[in-house]
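Taking the form predicted on its own, here's one chain by itself in structure tokens.
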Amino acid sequence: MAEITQKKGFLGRLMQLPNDDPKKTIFIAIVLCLVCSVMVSTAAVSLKSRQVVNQKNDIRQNILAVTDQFEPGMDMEAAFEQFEVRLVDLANGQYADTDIDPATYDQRKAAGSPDLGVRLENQQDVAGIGSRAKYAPVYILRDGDEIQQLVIPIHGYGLWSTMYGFLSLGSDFNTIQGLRFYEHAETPGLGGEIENPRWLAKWEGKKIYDENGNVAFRVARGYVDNNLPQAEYKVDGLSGATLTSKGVSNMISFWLGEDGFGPYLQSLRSERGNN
């Protein structure tokens, strides 16, 4: 009787050691990873498809977000329809003559790219990242023939991370209508402010170019009396936060200067006559 219940072979021999035997515990551990794994990898692949569509959809919500479109339930796809996507080259200001379709250009992508990649030299990396692609897509809204406001994407690092965002201007290119970050890793309550609606609300109506055509916004150190001079180019600091504040002070003066969306912006304001 006992010849018959006795396993056989390699794996017979092993489960019937003990369980606290270490070959036992190893090779249960293995096969568990190895179950996990299969598993994880199994759920990352099925559900690319949807995380493809999900970050689509975050990424339109927040530009429908910052042109105060976006109604909670509202079809973003169709609401988004409104947008006039383009790309433009930063090295000229001019839209890129590309066979590059803009709805789905990956800017980050071709940051990193060896042929749509621009390696950038310290004295202007002001933002801290690296490189920025030849390409950045623009998002426009249009009353009739005329632009309403101008959706830029803008990036730059803070304390911890890099901080991703939309910026949109108004039809002058140079008042702020908007500000949203949605992807960064700053500390919770410190630099995570950055994502607090009061603190957005008070960029909006603020000037980004002085009379000169020169970047003049940056967020100050503290509270801003916008009783005195220039404070049309100051936004208040955050709280306990300044190497935040600095970097998002940083990355607006890069993305809006000679290296990012400066010659672009400066083309539009020259069709309008503004400046």
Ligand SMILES: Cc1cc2nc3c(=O)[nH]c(=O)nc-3n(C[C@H](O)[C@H](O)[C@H](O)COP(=O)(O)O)c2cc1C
Given for the second form:
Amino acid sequence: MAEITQKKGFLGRLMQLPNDDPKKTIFIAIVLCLVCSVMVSTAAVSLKSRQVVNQKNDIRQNILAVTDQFEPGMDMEAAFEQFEVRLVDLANGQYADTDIDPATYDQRKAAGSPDLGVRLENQQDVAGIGSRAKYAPVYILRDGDEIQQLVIPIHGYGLWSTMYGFLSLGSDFNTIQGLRFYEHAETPGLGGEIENPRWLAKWEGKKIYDENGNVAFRVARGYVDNNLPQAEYKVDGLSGATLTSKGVSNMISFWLGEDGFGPYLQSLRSERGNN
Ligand SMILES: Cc1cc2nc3c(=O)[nH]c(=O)nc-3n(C[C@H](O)[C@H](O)[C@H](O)COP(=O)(O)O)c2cc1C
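Can you return the structure of this protein in the form predicted in complex with the named molecule rather than the form predicted on its own?
Below, the chain from earlier opens the complete complex, with every other chain and molecule after it.
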């Protein structure tokens, strides 16, 4: 019997052990883990290109939605072609003088890179993002030569997560046309209400800048009394989600302010005023 066991080798001997033997249990568990990890890795690698396409389409869908262009089942690639995509140098508010292709530019990656990222001082970092990219993409819808709608990417910290979205501005570069969030990890039903279409609809028509060109827009604490003169700069806060609401407010202050798109929007508004 001892002779037979020796001939079977290590694997044979292990498999001959009773099923409740700890050595056999551990061995089977290890084999199962290996098989599963190979399957998961293979799926992740083989689906990577589809994930990239889906992520790109998700971004496109949000840009189309924020400009009221999205319809279910539409050819998003074709619909997206109407947008002119440019990179803005946020420091001077001009279109970036660079060879980087805006179609493949990754603003998030750039924010963390030594060449393309800018670290934010504490007093600048109202959106709680640590650093921002030197260049940011903008998505322009024109009517002839005139910009009709301008979509800017915005992001900032809420209660649990960084919230990523797009804000669309009208041709005065001051009136909000739409807002959409496409990524966040706030609590569903509380901070997650930033995705609620009824809340987002309240943003439409609100103004960002006051007559002195300062960011006056805020997410209010509680409801906004529409009879008050400042109501055009305010949107209702989300009930039970004060911290997320504050995060959204701060995100707008940052991205529409001096360290965000402020200089770019200011130059567009001056150009428009001179036309
Ligand atoms: C499980 C759980 C999840 C929460 N999620 C959020 C959230 O996503 N956003 C938020 O602002 N507050 C959230 N809160 C509530 C905050 O902890 C905090 O109470 C609230 O933002 C403060 O609002 P208040 O000043 O109106 O009380 C959550 C609370 C709990 C217990």
